[in-house]
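Take a look at this single chain, the form predicted alone, given in structure tokens.
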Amino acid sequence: MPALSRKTAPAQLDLREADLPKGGKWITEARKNALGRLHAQGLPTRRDEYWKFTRPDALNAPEVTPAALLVTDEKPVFCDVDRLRLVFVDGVLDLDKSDPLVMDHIEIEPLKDAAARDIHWAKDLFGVLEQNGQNPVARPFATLNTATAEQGVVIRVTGKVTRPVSLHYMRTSETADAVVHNVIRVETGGDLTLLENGPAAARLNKVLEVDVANGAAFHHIRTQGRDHERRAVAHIFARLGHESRFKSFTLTVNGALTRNECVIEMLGDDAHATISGACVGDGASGAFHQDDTVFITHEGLNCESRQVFKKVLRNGATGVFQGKILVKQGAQKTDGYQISQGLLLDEDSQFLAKPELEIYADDVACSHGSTVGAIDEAALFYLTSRGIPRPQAVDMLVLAFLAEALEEIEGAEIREDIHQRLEAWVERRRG
């Protein structure tokens, strides 16, 4: 990831046009546009409203902080799912390790190949959804990604894809520094499930742009784990058409610093969006800081959005949730739901929340709630009084607390797999 440094003013950054990757006309224009926006934005600091809970400098230090490689016998998540697998090694797409990029109703192409052309359908999306998501809150790391990313895939879906597409990230270097940009267009009537997992890099900047057309559906399940010292910022920018469906779930179980941003534009009528996440953080083996920042804009009629986030924290771990629902004038019949909850297993951990509603329509049903607390002693007493050992009883209550977020996962097989992973995680940290 290019290191940008502040000099005397926020707009004075070290990255120059000559430093941008070379490519065809369409992507060169997009990268130059992003570079101009980046110089205008500057880099975030702790004084910026949406970075006051998370230190942004760790994501753009001049040198990558080494992250030890995790050695484990545990099978990778999704390994038993019938899927088309695309493998990235240290942030670089490895076609030799990947499955053939051939499947009905879908076109898959490496970003590097698409970028070499002067004309490509991705021109209408690459950097476009990211730029739309910069207002009213600037997201400079996403702008930096658009300007500099060479790795990723572009995917066009023309019908119902029967097998999920899996982006599997592997890491072989303790100082891998990756910038990955994926673009997906789901055409009218199309349906795609995208899976993401694996340790991508010691430092990762990732952008996913998704255009979900009228009557189309996109399901996204992502796990962030198996990498205790990772520092990552990941962005999703999505645009939803009429009667479209968008669902994204993220499980975070490790990482020194993880920032997940999700920006959704609900433009068509009768659209549905769900963004959810489960986080279990343990600071016993090092720093753990996890941040979910979500911004959903309702513009269409009769649209529904859900934000469901649950975080379990122990041994000095920190969890952050910043979520906003913006209902624009004319977006009548909007149904917006937001819930964020933290469960602290000791007095050293903390959960920081900033829920927001901004509504300019009068016929809506919007709600938000945020709570933080400890294990329910009455429930714990009930379980232990029936012969269940206290550590096991705590695990049962933790899993029950996370259940609402897991219910948002599309597909029983994947949901059960992730539930079993969580059970194994809490059992390893029992006592």
The other form holds:
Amino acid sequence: MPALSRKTAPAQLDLREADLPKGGKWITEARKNALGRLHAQGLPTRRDEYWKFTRPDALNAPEVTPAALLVTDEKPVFCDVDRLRLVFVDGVLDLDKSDPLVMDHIEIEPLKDAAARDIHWAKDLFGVLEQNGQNPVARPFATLNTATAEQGVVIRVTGKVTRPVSLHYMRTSETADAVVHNVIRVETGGDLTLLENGPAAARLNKVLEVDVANGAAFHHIRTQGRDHERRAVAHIFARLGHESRFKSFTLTVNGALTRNECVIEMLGDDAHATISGACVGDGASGAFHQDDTVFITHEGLNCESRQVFKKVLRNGATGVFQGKILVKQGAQKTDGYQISQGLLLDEDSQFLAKPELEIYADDVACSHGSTVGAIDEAALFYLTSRGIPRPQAVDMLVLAFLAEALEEIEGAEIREDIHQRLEAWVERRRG
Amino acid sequence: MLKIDNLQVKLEDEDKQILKGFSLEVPEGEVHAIMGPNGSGKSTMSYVLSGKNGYEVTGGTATLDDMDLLDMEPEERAAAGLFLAFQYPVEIPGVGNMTFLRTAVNSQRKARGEDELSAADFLKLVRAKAKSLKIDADMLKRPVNVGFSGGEKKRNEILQMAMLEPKMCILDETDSGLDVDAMKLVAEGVNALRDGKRSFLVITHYQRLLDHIKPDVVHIMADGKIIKSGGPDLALEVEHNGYADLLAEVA
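Having seen the form predicted alone, could you now give me the structure of the form predicted together with the partner chain?
In what comes next, the whole complex appears, and the chain from above leads the way.
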């Protein structure tokens, strides 16, 4: 039964077990479990500390706010990258539009197929990493996702996969309300690059659960689509084994509301995690609110984690960063680094940051910094004094500001692809 | 070429007058030097001419080939042919030196209605000019002035000047922080640009730079205006006697 008072309980909490999608035994259990947890948690309200800077209203409203489709003739991100492409249309996997799900060292299966079976390896991860990541902070949209998601892929990686797997999210509907849940297991010796791009839906609730086993590597680069009115809440839950590597970069340009949560559990020793993001927001084209919320737990010895977030905001745009590093007792030799920076191009925009460190080990190196500022006038004068028109000089400094986050992207080809997009978008905006 | 008449400038935020009737004329092809004690307003004059924020012109005029400089944006002044070699070149992390140079060159060409240089032509040009200033490929690749030594920064200023080919060059204490060899190198770079048409205004504290860049006229500036002008010998006089006598003369 719903734990919240009826007054504040959103429609999603009226869900009953009978309303859950039908499936095999393992997933039915996972969904029921999630539904029970959801009822206990309730959905976030503005009074929630964790949602202090971002209003969850539009995300848990019963009806989707329609979002106009972006009309553009430009080619999609990553289109020149040699990759295995899976296409989602309004949040629904479209196998006809996708490449054959065949490549060496990898098994890719639609969630729908996996869900139809009674027994599946995904049982150990689906909703499991998500549930692990709910402590100490509840993440009810992820719970809701586990309970209701029917779309997504489950991927098992057994060796080094040479071509990236690319999830391409297209939109055709102004009102699609999509729930997507992807599960990835990178086994020992496995190495996968996952690309994600596109706006997916008017409202998107997406969860990615990644298990990176001992000695495995996972690289993730995503862009969230430039549709102005779309709204999205996305979660990444990752568990890292010994000597594993995890890198995730997100580019957010436009979008009325974006909440990206990333929950990393560094379980094994000598693991590395990088979470980075570049965000360019303009409130003039409607609302812009972008929120990166990161929680990294260090359990293993000698692990390194990096968080690098850069946000450029103008015309009333809002950027939020909530980043926490939790170093558990025994997680000695932890090296934790966190930087979040906002560049405000006018006085109407704001950057809200809440960096947190909680450390129970005594031999660690953790640093964090958060800054907010305007364009450097001395640099601007230097550039304009050489004949570069002011608007172009501002853009050069904007790109330079974002460069530090882009440098976190592994792989020159993809990094260059992202860089050129940004450059083109910035240039077109200038007209 | 450059004509400044009775220029009066105060700080925008403070009631502090810096230039108090500054007048100067640099004809085509000439090299003029300005010397003067600290705080006399030399750097302010160079900033005001190139359009830096923070100053308010309360009187007077400044023209370049009869164009009203004070009415133009910094980038327009640059495209019109004015160049300031900074005393303290700014470090710009994240902007590659080469990208910066190419953008600057092509912005000016575009503003003047000329064709932009192709990437290949630009590269050829910049390599040739960089070589003569002993600027290596690594310096061109690095972010603008980031991690450059004092000498490298000043050589990078001269490289920009060489690439942009301005009509009127203002050098603000380009010799400061340079050792003898670096100063010679920079001076050679400047002399290579002397073609009988291009004009220079060299701001310096020391006569030594003027041994390498021979001025036609030397001006002494104090308290916001020129107090004395003369030939190259005037610089030698300052070197020997300091400014005290000159200041006393006008007092």
